[in-house]
Each structure stands twice: as C-alpha cells, then as structure tokens.
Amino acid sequence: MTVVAGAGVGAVVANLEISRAWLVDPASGREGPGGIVVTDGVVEAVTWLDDADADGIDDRGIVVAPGFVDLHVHFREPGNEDAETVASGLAAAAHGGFTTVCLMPNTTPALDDPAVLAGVRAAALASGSPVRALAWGAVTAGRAGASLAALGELADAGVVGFSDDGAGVPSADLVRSALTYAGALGLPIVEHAEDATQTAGAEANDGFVATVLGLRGWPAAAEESAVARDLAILPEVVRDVPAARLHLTHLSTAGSLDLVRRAKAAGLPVTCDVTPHHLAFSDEWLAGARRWAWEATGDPWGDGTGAIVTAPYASSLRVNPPLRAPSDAAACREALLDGTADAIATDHAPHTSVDKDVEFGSAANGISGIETALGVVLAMVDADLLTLAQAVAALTTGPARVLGARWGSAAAPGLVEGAPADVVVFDRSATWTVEAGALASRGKNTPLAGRELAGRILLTVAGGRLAYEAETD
C-alpha cells in the first residue's frame, strides 16, 4: 500500500495506490481480488483481478471497502463536552472506519433549533476532520415530549430527520403528528422504542440473569409495545402522506424484530437498525461472562464451561435498551440476514468516569463503541454467522438507504471511479487489543477493554481527504 498525502489528517490525499487487496463493493454487488488508485482525492481506477492473477489474495488479508456510515452517534456537544466533543467524536469515527456519522439531538440544549445545528456544524468544520457529520433534529421541543419542535425550520436547516433518542415519543398523538409533518417534509422519524412507564427503575433485561444478580427487570414488552403502537399508527398516516417514513433504532428483542418483519411484508415504509453490542453481547456479560452471544447458553453459572471470567455488575455494560438474552441476540443477527434489519448502527454513547464508574444501577446508559464496531462485526463473520459482504453492506449501503434523499449523493456508498474517495482499508489478518486509554473518543466506557479484536483499521479516507492513518510498526 502506497499513500502520499499532504500534511497529516484532513489533507487532500494526493495519491493512494493499493494493489492485490480484497475489494468489497456492496453498491455493485461485487467482491473479490483487485486494486484501487486514488489521485488528488478522486478514485482514478478500480481494478478487478481474474482468477489467474489472484493467487494468494483472499478476504482474510487487506480489505478495501466504502467508508462506513453510522446512523446513530452521540457526540455530546453542546453541553457535555467532558464526555465527547464533535472533534473527538469525529476522530473516533475515523479510527473506526466511518466516513459519515449522524449525530443524535439529545444534547444540552437539545438540537431543536437551527442555531444549535449551526453550532454543531461549526465545531465539525473547526475540527479539521473530513468525516461527514450529519444530524437528526429533535422531534419535540427540548425533547420534552410535550409539543413538536419546529420541524420545518430544522428541515430547511438541513437535518436528515427527527428523533427524540434517549427517550421515546411518549404519546400516540405526538407520534401521529410527527410522522405526518416529517412525511410532508420528506424526512423520517427515528424512534427510540420505549414505553417509559414500564422501565422506571429498570436496570437489566428482565430474565434469569437479572433475577440471580438482584437487578430490577427491564421487560421486552416496554420496547415491543412501543414498536407495535408506532406501526399501528404508520399506515393511517401513510394513507394521507405517502412519503411518511418510520425508522426504529437499536431494536433489541425478537418480538420487536418480528413486528417489523411483518410490517415490511405488508408494505409499510419502516426500517430499523441493530447495534454491534445487541448482536454480539448478551445479558450473561453482566454476570462476568465474556463470551460472544452465539456461544452463550443462558446460564453462565451452571453450564460447566467456566464462562465467568471477571467480576459482575460492570457498569460499562449498562445500556438502553439493555443487553438481552442470547436468543434475542440471535434474533438480531437473523434480522440482518433476512433484511428485516436494514443497518448496523453503533449507538456510540461516550460518558465520563464520573457517570460510569459508579454502582451499576446508578450508571449512565451507553457504550463507547464506534472504534470497536468493526472488530465486533468481524467476530460474527469469523464465526460464519454472516459474510464479509453482508457485514460491509450493513455498515454502508444499508444506512445510506435509510437516509434516502438526505444521503446527499446520487449513488450509494461504493468504489466508484471518478468519485471523491470514501474508503476504509483494514487488515483482517491483524488483531489489536482494545485499550481504553488509547481510544480517540473521550468516552472510555467500553466493556471490551483488554479484548483482542480482528480487523485493524489501516486507513480511512473521507471525501478524498485523509481522516485516519494507522501508525506503522
């Protein structure tokens, strides 16, 4: 791999030449050995090799793919810059291979006003990062759940849709109004599906692990009833506003995903995403187990495998929605495979030590996960639970389709000659150990500290500019 760039990250890539790599291009549906040349930040050539010239190249080595797209990140600015700033969040995104991120509006103040959006954009520009920062506007004023925000003004200012993430929209009337107005604007509503009346004081997935640990149960019904409500309202709105769209974020239960599956089969305009941690972790981790969800049995204490390897109640694992049973994690993976889930979104949620290094039930919800997402997803690929091409699609073309017209590009993410380079290069054969202190994010709240992951990011190029380059050994 040859890289000739300007003065560091953010500079225009003058020349990038990678030969004899494994290319994955979900936009064209093509995958195989080849090479890529970028000149002055533009993809000059994409070359695919035939079998005769591809000896020794496979998908276990250097991989070149379109830059990843994250539908769901929390960069905390304005209001909680100790946990993350736009600049540190963009650096973390680039380290994780992401070239486009969508910022959630649960900041302080909430992103319910074009002036707040302008401040976020100014921070992104000042960072010097070429990673593209898009934003969701709040559904309700101040995210207070009482009245709609100025959706039209936010749309004119350039938000990609609306969400009150961190909380669900509390009433059916507000959901109906939000879907109607957002649909008229051609933008989706992104719903955090949670009936808060069922989760007050809840700490962990309602099940065997929570019972043994003495943690207050968080029922699956709290998510599933909210999903059912929104899906019942959606066809009523669509009859009058055909452009109305609903996106359900970080779904975590088999029941929720089955509701979406049936809604899609009925032709409703609904999409959803799942997170790396709901795909690969289970509530067994709360007990001190650290095996992947597909290796779990549901009883980390009594299955004879020695699953418990660390102390229970790690607050880094407190997340909303909570880590579910292994069967729910399996349902999330099946939803990716059958198209029910459209994308993998990290729900990157950094927090300070003050908010996380406390008793489990008092800890803030969230995992700092954008830098470890690829490694977690590749663990599923290595376990033959999905293919590399499916994994890349869930991180690129899938989220771009959810964004729709506000994606802002005529084409889905791909390796396209003549286009500005949006590329991630990673080495599947190389492993790296997660060290919280080495993360670019200010949020060090990861349950993967000390874990070895596959897939070391070598290079991230966003919009033709260098966003991240790994240090050479």
Given for the second form:
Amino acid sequence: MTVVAGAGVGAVVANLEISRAWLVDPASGREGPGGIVVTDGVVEAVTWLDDADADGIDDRGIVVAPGFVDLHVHFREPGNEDAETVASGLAAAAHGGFTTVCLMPNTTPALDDPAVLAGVRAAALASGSPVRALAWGAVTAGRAGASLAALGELADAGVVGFSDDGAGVPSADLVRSALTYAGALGLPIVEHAEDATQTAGAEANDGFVATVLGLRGWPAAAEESAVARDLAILPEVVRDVPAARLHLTHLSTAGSLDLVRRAKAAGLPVTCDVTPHHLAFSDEWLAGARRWAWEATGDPWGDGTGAIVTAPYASSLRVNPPLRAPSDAAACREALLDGTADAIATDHAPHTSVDKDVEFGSAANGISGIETALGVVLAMVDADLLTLAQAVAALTTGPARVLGARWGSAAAPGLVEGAPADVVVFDRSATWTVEAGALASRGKNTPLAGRELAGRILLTVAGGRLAYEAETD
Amino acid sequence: MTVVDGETQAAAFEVPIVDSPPEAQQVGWRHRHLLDVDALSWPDIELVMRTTDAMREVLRRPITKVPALRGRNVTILFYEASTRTRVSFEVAARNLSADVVNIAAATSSVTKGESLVDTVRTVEALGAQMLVMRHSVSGAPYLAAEIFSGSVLNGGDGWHAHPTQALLDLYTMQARFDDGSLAGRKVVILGDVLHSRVARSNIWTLTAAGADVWLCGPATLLRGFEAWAGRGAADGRRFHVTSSVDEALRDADVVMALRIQKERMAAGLLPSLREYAARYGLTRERLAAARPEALVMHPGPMNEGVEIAADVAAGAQSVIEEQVRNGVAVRMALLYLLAGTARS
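What would the structure be for the form predicted together with its partner chain, given that what you showed me was the form predicted alone?
In what comes next, the whole complex appears, and the chain from above leads the way.
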C-alpha cells in the first residue's frame, strides 16, 4: 500500500494505490481480491483480480471497504465538551473507520433549533476533519417530551430526522404527532424505546445476574412495550402520511426484534439498528465475566470453568439499554442475518471520569464505542456468526438506506470509479490492544481496555480526503 | 465456593492465637478484602467460625481486649444510617486495640460533593489501613477495593451483600445445633427478599453449609429469585422459593424474618403493612408449624408487630440478641484475619 502526498488529516489524497487486497463492495454485492487507485481524491480505478492472479490473497488480510456509516453517536458539543467535542468525536470516528456519522441531539442545549445545528456544523468545519457529520434534530422542544421541536425549520436546515435519544418520546399522543409531522417532511422519527415508568432507578437487565448482584432490574418489557406502542401507532399514521417512517435505535431484546420482524413482514415502514455491545457483550460482564456473548453460558458463577476474570460492577458497562442476556445478544445477531436489523450503530457515548468512575448505580449510561466497533464486529466474523460482507453491509449500505434521501447526493456506499474516495482500509491479520488513553475520543469509558481486537484500521479516507492514517511501525 | 459435605473434616488450618498480632500467624487466610461471602471457600468459612470461637473466649474474659491490632487504623465509613452494624464494628475494632476513625457520610455527599474514589483516597491519606464501608449502591465496596491499598470490609452494599451478617448468622445457628452443622436443616428467610442484602449473602453461606434454604415472602418481593434458585448458589446447590408461608414454615429449623420497609408500599409492591403482617408476619401461631426447638432470627432493626410479633422476638426460641453478641466476635475475627493479609 502506498499513500503519496497525503500531507495530513483533511488533505486531499493525491495518490493512493492499494494492490493485492480483499475488496468488499456492498453496493454491488461483490467481494474478492483486487486493488484500488485513488488520484486527487477520486477513485480512479477499482480492479478485480481473477483467480490466477489472486494467489495468496484472502479475506483475512488487508481489506478495503467503503467508509463506515454510524447512525448513532453522541459528541457532547455543545454543553459537555469535557466528555467529547465535535472535533474529538470526528477523530474517533476516523480512527474507527467511519466516514459518516449522525450526531444525536441530546446536547446542552438540545439540538432542537437550527442555531444549535449551525454551531455543530461550524465546529465540524473548524475541526478540519473530512468525516461527514450529519445530525438528528430533537423530536420535542428541549427534549422535554412535552411539545414538538421546530421540526420544519430543522428539516430545512438539513437534519436527517428526529430523535429524543437518551429517552423515549414519553406520550403515545406525541409519537403520533411526531411521526405524522416528520413523515410529511419526508424524515424518520428515531425512537429510543423505553417506557420510563418501568425503568425508574433501573441499573441492569432484569434477570439472573441482576438478582445475584442486587442491581435494580431493567425489564425487557420496558423496551418492548415502547416498541409495541410505536408499531401500533405507525400504520394509522401511514394511512394519512404514506411517507412516515419509524427507526428504532439500539434495540436490545429478542422480543423487540420479533416485533420489528413482524411489522416488516406486514409491510410497515420501520427500520432498526443494534449496537456492537448488545451484539457481543452480555449482562454476565457485570459479574466480571468477559466472554463474548456467543461463548457465554448463562451462569457466570455456576459453570465451573472460571468465567469470572475481573471485578464485578465495572461502571464502564453501565449503558442504556442495559447489556442483556446472552440469548438477547443472539437475537440481535439473528436480526442482522435475516434483515430485521438494518444496521449496526455504535451509540458511541463518551463520558468524563467524573461521571463514570463512580459507583455502578451512580455512573452515567454509555460506552465509548466508535473506535472499537470494527474489532467487536470482526470478532463475530471470526466466530463465523456473520460473514465479512454482511458485517460491512451493516456498517455501510444498511445505515445509508435508513438515511434514505438524506444520505445525500453521494452514491450509496461502494467502491465506485469516478466517485470521491470514501474508503476504509484495515488489516484483519493485525491485532491491537485497546488502551483507553490511546483512544482519540475524550471518552475513555470502554469496557474493552486491555483487550486485544482484530482488524487494525490502517487508513480512513472520507470524501477524497485523509481522515486517519495509522502510524507505521 | 467449595462445599464440604456432612461430616466435619479435619481442620485444614490452625486456629490463631488471637492475643498476638495477626502477621505472626500462619492460618491460611488468603483474602485481602471481605466484599462478599461468595468468594469464600468452605475452609475459609470454617476458619472464620473457629477464629470467632477464639474471639468469644476473649469476650468472656474480665477485660475484653487484646492487643492484636494495636497501632492499626480501622476507618469506618458509612454512607447509610446504621446503629447496630457500625457500633458492632467499632466495638470489635476497639476490642482488638485498633485505632478507630468513624465517618458518617450522608449519601448526598456522594452525588453533590466528593466522589467515593476521592473519599477513599482521602481516608487512606489520613492513615486508614482497614476500611469498613457501608453504601446504598450495590457494588460500591468493589470500587473502593480497587483503589484502597489496605483491606476493605463490606458492611453492607445496596441490595447486594452483607457478608458479616451472613457469617454471624451462620455462627449463631451452628452454635445452637448440637452437632454444629446445618446440613439438611430447613432454614427459612421470610420477608422482603428482593431488597435484602442479608438474604443474598445468606443464600451463599447457607447453601455452602448444606442447609435446606427456603425464601418466602409476597411474590412481588421475590422477583427474580426463582431463576436463581433453579441454577443454585454455592457449588450449584439449589434452594427453594415460595410465597406460601405455610409451606415455608412447615418443620423449619430456623426462621429468619427480614425487615419490611414502608417504601415498598409507595412502590406498589405491597398493599399495606397491615396486610403484610396478617399474611407474612412471624406470629406464635405461624411459628407453631416449625419444629418445636426452631430458632427465630432477625438481622435488625425490627418492626415489631409487622414482620415479627413482639412475643416471638422476645420469646424462648429467639436468638436475636445472640446474633448481636456474636456479631462483635465475628467482626473481631474478620478484622483479625484480614489484618494478617493486608498490605503493610
């Protein structure tokens, strides 16, 4: 691989040539050995090698894929810049291989007004990062859950949809209005499905682990009843406003995904995403286990094989929705495979040590996850739970489809000659050890610190410009 | 946790001579902290029990004080109101000649001011070598143990664990049975199991001891325990969960009533204290279903007339005061054993 005249982050990639790599192009559905040439920021050539020339190239080495798209990040600016800024968040995204990110509006003040969006955009521009920062607007004014935010003005200003993420839209009546009003604007409502009356003080998935650890239970039904409510309202709205769309983010339970599966089968305009941590971790980690969810036994204390490897109650694992049972993680993976889940979204939620290095029950919810997402997803690929192509699709074309028309004028994520280069290059054969201090994110709240992950990111190019390049050893 | 069945095995340890400093003893205690009982093996528990015997002997002397922990700083940091446990730890530490520092931190100071991490670093800088801690958040002592260079003793955390209570309960029961064993004995924990750290810790020690453990209370206050019972606790040993008080008390050897709190009504878990007392209160009539010599226990503080009738609490079968007395000896034993492994 050679990068020529890539001066630094933000600079146009004058000349990039990668030969003899494994290309994954979810737009065309094609993958195989080949190479890519980028000149002056534009993909000049994508070449596919036939078998005779492909000797020694497989999908376990250098991989070239379209840049990843994250539907769900928290960059904390304005209001909590100690936890993350737009600039540090974009750097973290590039370090994770993401070239498009969608910022959640639960900042302080909330992004419920075009002026806040203008500030975020200015910060993105000032950062010099070529990673594309899109934004969700708030559903309700001030995210207070009482009345609609300035949805029309926000739409005109360019938000990609609306979400009160961090909390659900509290009343069914308001969900109906929001879906209707946003639908007429051609934009989705992104719902954080949580019935707050069932989760007051809740700390951990309501189940065996929470019972033993004495943590307040967070029932699956708190999520599922909110999903069911929205899915009951949606067809009634669609009758009036056919363009209405619902996206359910960070679904975490088997029951929620079943509801979405049935709604999709009935033809409802609903999409959903799942997070890397709900796919690959489980509530057993709260007990001190660190096995991937597919290796979990359902009883971290009782399996007699020493599952417990670290102290319990690590506050880095406190997240909303909570880490669920291994069977729920399996349901999340199944949903990706059968198309019920449209995307993997990180719910990257950086926090300061002041908010996170406290008692489990007092800790802020969230995992700083955008830089470890690929490694976690590749662990599933390595375990043959997902193909590499499925993983890449869930990180690229899947989320782009959710964005629909707001994806923008660019072609769908793919390796397309003549288009601005938007690619990530990673080495599946190279492992790296997660070190909180080495993360580009200001949020050091990762439960993966010290863990070795596969798939070191070598290069991220966004819109023809350099976003991240690994230091060469 | 490993479990020793039936017959008492030959002791795998020496009972320490508790008049001497713990460092001099080779008693096979390897734990630096006491955060929960689930980390203790059965030999560990036996060592605590026999060391408690030695401490009971000290408490029978005219002067109930030994110099074992002289010059050692025991800091008692309670984020929750408590009288009995705090005083019990304090008396235990003083009986061992430790220097005792008492800090009563309001829970609000955690969220409004100094963090737990800062507080622990501060008390360590002020000389704390052993930290006895109570906190309303489950798991808080594990955070303290991560940063404190001495020993942390959990004096109760949230709903999670109350290891010294479970050990003093075990000691009290063993002392009352002729063969000193709980194997096969039916032990009933009656009341608000869901919110009880006493119940959770007792599940581990009692299943380890081979007892036939029954949890009983209104179904709303047993949420989640059926799943645990099916998987088992110590060494995978199963226990029973029922909301039928008659089934639970029938032929019981021990009945331990738990405190019921008014907040449970506000949370919609119980209709009223009156209804609770009528359906689950430990009365003489109910106790008659248990074995005639059955022990009555309560971790305190009691709501007499609610979860336990006054005449039962003060009756011949009650060992509630013994629990309190044994609590001092058990805490002396634990302070002593942990002092032997604490980093100097």
